[in-house]
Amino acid sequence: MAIKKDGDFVTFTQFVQAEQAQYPGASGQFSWLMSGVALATRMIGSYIRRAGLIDVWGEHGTTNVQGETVKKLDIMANDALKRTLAYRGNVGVIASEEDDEPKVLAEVDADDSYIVMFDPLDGSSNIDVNVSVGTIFTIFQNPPDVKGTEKSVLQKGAKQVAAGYVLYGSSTVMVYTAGRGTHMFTLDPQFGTYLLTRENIQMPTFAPQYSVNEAYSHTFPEGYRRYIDGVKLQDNPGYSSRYVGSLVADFHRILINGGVYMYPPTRSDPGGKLRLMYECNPLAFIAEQAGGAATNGKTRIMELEPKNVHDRVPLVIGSIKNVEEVSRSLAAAGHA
């Protein structure tokens, strides 16, 4: 793919435009949409960097549709995405983890109409202790033959047009895919733009590393407990456990270094805890484009049929051989 460079740099906008040029008749509307997502995440990153200086720490005093306590930064991040996408003119519907139901932004032409779904601030409970957090987004085409806002967003993950996440850490990075590989961009604070820093990321096929909240392991189904016990055996040395408690941060480490991330069902959440549409689908798309895999323990994540915009599912995601290892343990215990 030929990309026009500014000196030695490739900006996120240039990269998306070059990808879009691969499709005859492309109108340029998709790159305009993605510039809105990039702008919103730069705004969110600015809020996070100033969190101790402006009044954004702490709780907002409300709960969201998930029953979770809303943080002040949750509201600010949600508003930033809504505002920037509303001005793009080609986003027909948005759906946010923080909102009760999808919202129609505008009546737009079917050929240039998109659905944007997002978790505006994943891991926001970690903000007050200065742990990395993130934004997750996914984009679908708005199907012209489907009537009804909620029905239009209930699409399999396999139909995603693009997906990505932004990790607000020691640097701000955006990881993005539109089905032509997984790529990473780093925000240059001097110029205020995302620059391509890693192209066609390939996740290691195996790494002796797992990420899971073991404090709840006594409530996991037997297959997960067998897997965790198995990797700790003395004759199976070398495995390490790494868990931050912020999904984007935990997944980003797996993407770069390999291994497996698990969020199993528990007694209190037998159907899983993570959201299929806002979290699991976009991360599964990214993982598969990087050579990894994602499953709910039985089925490929991107083949799951959503029944509700806020559906929750278990998640096993990461290096393909690690995911297969977990799947074998689940099958042996009768869970698959």
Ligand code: P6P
The other form holds:
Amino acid sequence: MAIKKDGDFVTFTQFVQAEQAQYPGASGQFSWLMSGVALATRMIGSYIRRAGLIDVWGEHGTTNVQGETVKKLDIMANDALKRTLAYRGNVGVIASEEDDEPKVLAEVDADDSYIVMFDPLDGSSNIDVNVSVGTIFTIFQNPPDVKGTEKSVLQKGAKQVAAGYVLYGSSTVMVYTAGRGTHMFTLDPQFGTYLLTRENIQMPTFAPQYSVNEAYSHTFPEGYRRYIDGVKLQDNPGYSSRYVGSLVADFHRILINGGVYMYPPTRSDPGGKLRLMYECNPLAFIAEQAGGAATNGKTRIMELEPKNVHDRVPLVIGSIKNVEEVSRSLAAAGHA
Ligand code: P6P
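Having displayed the form predicted on its own, please output the structure of the form predicted in complex with 6-O-phosphono-alpha-D-fructofuranose.
So here's everything in the complex, that chain up top.
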């Protein structure tokens, strides 16, 4: 479906409903669920736009299960998502990167409901310095054969029903896939509605740009250091480096312009820093639907079997040829 040529527009809800109409027997429950996610992100965006004005600035004074200092906005974003999803009536389990354990919404019949997992405010440490932050979400079906929380959420990324993120940047954009392409919607602040702005995004197959926190490069495995040293010596095209330190912002740049983002194993995070369920799986789904790739350095992210809801993995994600370049360096150093 494309933006109507006579200047008309397609809202996110219209798009999701039209997509769902292609599935015989679609009940409209998924569209109703997605409208809850869209509402929560509009609430979060309004909090962020007023950070510092409504006393949300600064610390909340606690640390989360990840051991990270929790900002007040983290709590507000987490609450917005849990509140809007809880009364959709078709979300059986909610799992947040901010919470210790997944939460079962007992009043919902687990057999025909969804699981929603999210990182409510990724990169929140950047808020106090006005750098773009994001919300990342992913949706699974609640497997009828498995009751309970931990087990029902432990599904590999290839089982995702849908995934997306919202980037609260110079404009607020939602990027979303339900397995039929990757699409972008821009929030019209006047209407308070997400409007389709890019349908079926195709990530460039290559770009001479990499994104990594090089301050840790001395602790990266050899193959990563070989890759970084190698591209620095290349000309025509010469490579550039960009690193915002906010995953959604770094990834969105790569989705649109191409290149590769890496978070390798480091001395402080030997298993990787980024969360498989809340960050890597959803971004991998979006990347692959746009023609890109995502691995943990050797295995496709969406094939990884989670052991714990808070599993962390290394991440190499972006343009297919850039990811292949990194993989060749890792294989040559014996990481394959
Ligand atoms: P570092 C933010 O905490 C985050 O999870 C991602 O948004 C970001 O890409 C990464 O960590 C930054 O980590 O170690 O480079 O500061």
